[in-house]
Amino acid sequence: MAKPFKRLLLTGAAGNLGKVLRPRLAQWADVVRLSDIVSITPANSGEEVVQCDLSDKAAVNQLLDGVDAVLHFGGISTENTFEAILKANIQGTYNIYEAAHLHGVRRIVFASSNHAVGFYEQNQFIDAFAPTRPDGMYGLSKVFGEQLGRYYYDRAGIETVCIRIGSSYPEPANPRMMASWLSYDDLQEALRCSLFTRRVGFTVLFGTSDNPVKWWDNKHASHLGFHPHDSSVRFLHLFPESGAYPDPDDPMVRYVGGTFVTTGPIYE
């Protein structure tokens, strides 16, 4: 049977949940392209590895050829000096668009953060119109990525789903990821949707599994059709109420970004 995708390009793929998508990808394309600045374990039977430092354009340029759609989770992915979020992330994410625009590749999912709206409180619930509220250099990085994905659209046409990742990982690692937790299979399920959804225009997307406390209203992403199946629920117990309960101005606890808000080179 035919695969969607002749070839589907994963940059990021030496990184945490590059590693968890790659053996996830290749159900959908004929070849799955894996890049990453650092060397990879070598390609697999329908894999093609290219090491590439994204903020070489010309080399960029190279990696998207014969590309037919692109999830981008390369780049910093924490906290860092402006310095090196500027190479890696912001000229690195122009470079993947300008590629994409000259290959004429037309789909784009780009793996934006919860840091592009880190500032907002946890009481607080919003959608995707609401205004970016960016904690950190990282997370203006990743607002600059779903700014290049907005032009590329009205500009070029490139159709672009930036999934704001909350908590990817096997489990939530403490009581702020029990909102934000993402598990695995749900943010397969979210590409799929971004990848294979018939028209998706330049569309946000909050990433959270089905938690039992939600920050995020996904309602103008619901033509994607993604709907999580995994819960936080089933890790409570590793939280218990133990009646010591923190400073509410602690960042853990008041804002959507942790520590973010708190870290990075701005405070030193």
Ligand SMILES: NC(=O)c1ccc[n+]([C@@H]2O[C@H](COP(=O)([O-])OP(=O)(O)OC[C@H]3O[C@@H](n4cnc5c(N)ncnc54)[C@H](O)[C@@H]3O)[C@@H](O)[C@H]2O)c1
Contents of the next structure:
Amino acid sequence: MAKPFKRLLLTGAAGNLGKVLRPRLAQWADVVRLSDIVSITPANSGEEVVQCDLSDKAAVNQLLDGVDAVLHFGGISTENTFEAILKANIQGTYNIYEAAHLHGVRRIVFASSNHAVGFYEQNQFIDAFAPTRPDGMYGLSKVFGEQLGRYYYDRAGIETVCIRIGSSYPEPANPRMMASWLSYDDLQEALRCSLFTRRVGFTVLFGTSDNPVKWWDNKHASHLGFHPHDSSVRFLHLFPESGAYPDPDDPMVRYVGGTFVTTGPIYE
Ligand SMILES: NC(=O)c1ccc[n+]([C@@H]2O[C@H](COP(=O)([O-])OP(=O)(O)OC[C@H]3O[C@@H](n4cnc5c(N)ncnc54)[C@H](O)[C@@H]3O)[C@@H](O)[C@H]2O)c1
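Counterpart to the form predicted on its own, namely the form predicted together with the ligand:
What follows is the whole complex; the chain from before opens it.
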């Protein structure tokens, strides 16, 4: 049977999520083009490997040649200096959109982050229309990436889904992640909905599994039909109640972004 895309590009293919996604994308495209700044294990059949720095505009322009849709996961994925984030995430994501426009690419799925709203407190319940509250330079770069998606849709009609990924790991590593956890299967499902919903315009989706504690309301992304199947409830035993009240000012307990709220370079 014909696959929906001729060529799908995944940036950040050598990263944690890139490695998880790589074998899951083959079903959607004749060719999956895998890209990263570091070397990637050689291409299997139905794959192409392109080593490329996202901050290199000419290289990114070539990278988008012949591509139908982009899963943009590449870049710096934790807090760092503004200068480093400027190159990889801000210049890099701009380069992706400019090249997408030049090559007529119609859809981008952007791996945004909970750190775009990391300064909200964990007892607040927000939707995608709530103002962003980035918790550092990394979170600021995700807000910029999201706004690139907004602009390139309004200006050029390129459709974008920004998935504000919570914490996508095999299992939650701490109590905060009990709320933010996104299983790999649910990440794949979020990508499927983002790629194949007929019209997405510009959509922000909070990427979590169906966890018992919820910080985010996905009502503005309901057209995607994303229904997570997993829940962190099966990991409750990992974090037994100690009986002691947690310190309410501990960032891990207070803020959506956890310790990111105190690691931004402004504190250097
Ligand atoms: N894992 C999560 O729970 C999570 C949560 C929120 C957002 N995200 C986002 O999802 C994406 C993937 O996350 P991850 O956990 O796999 O991160 P990761 O750091 O493991 O992977 C990112 C990849 O991007 C590559 N990269 C960095 N700078 C680059 C550049 N200048 N040019 C080209 N490639 C470059 C890195 O080499 C790396 O392989 C990131 O954009 C991250 O911000 C992840």
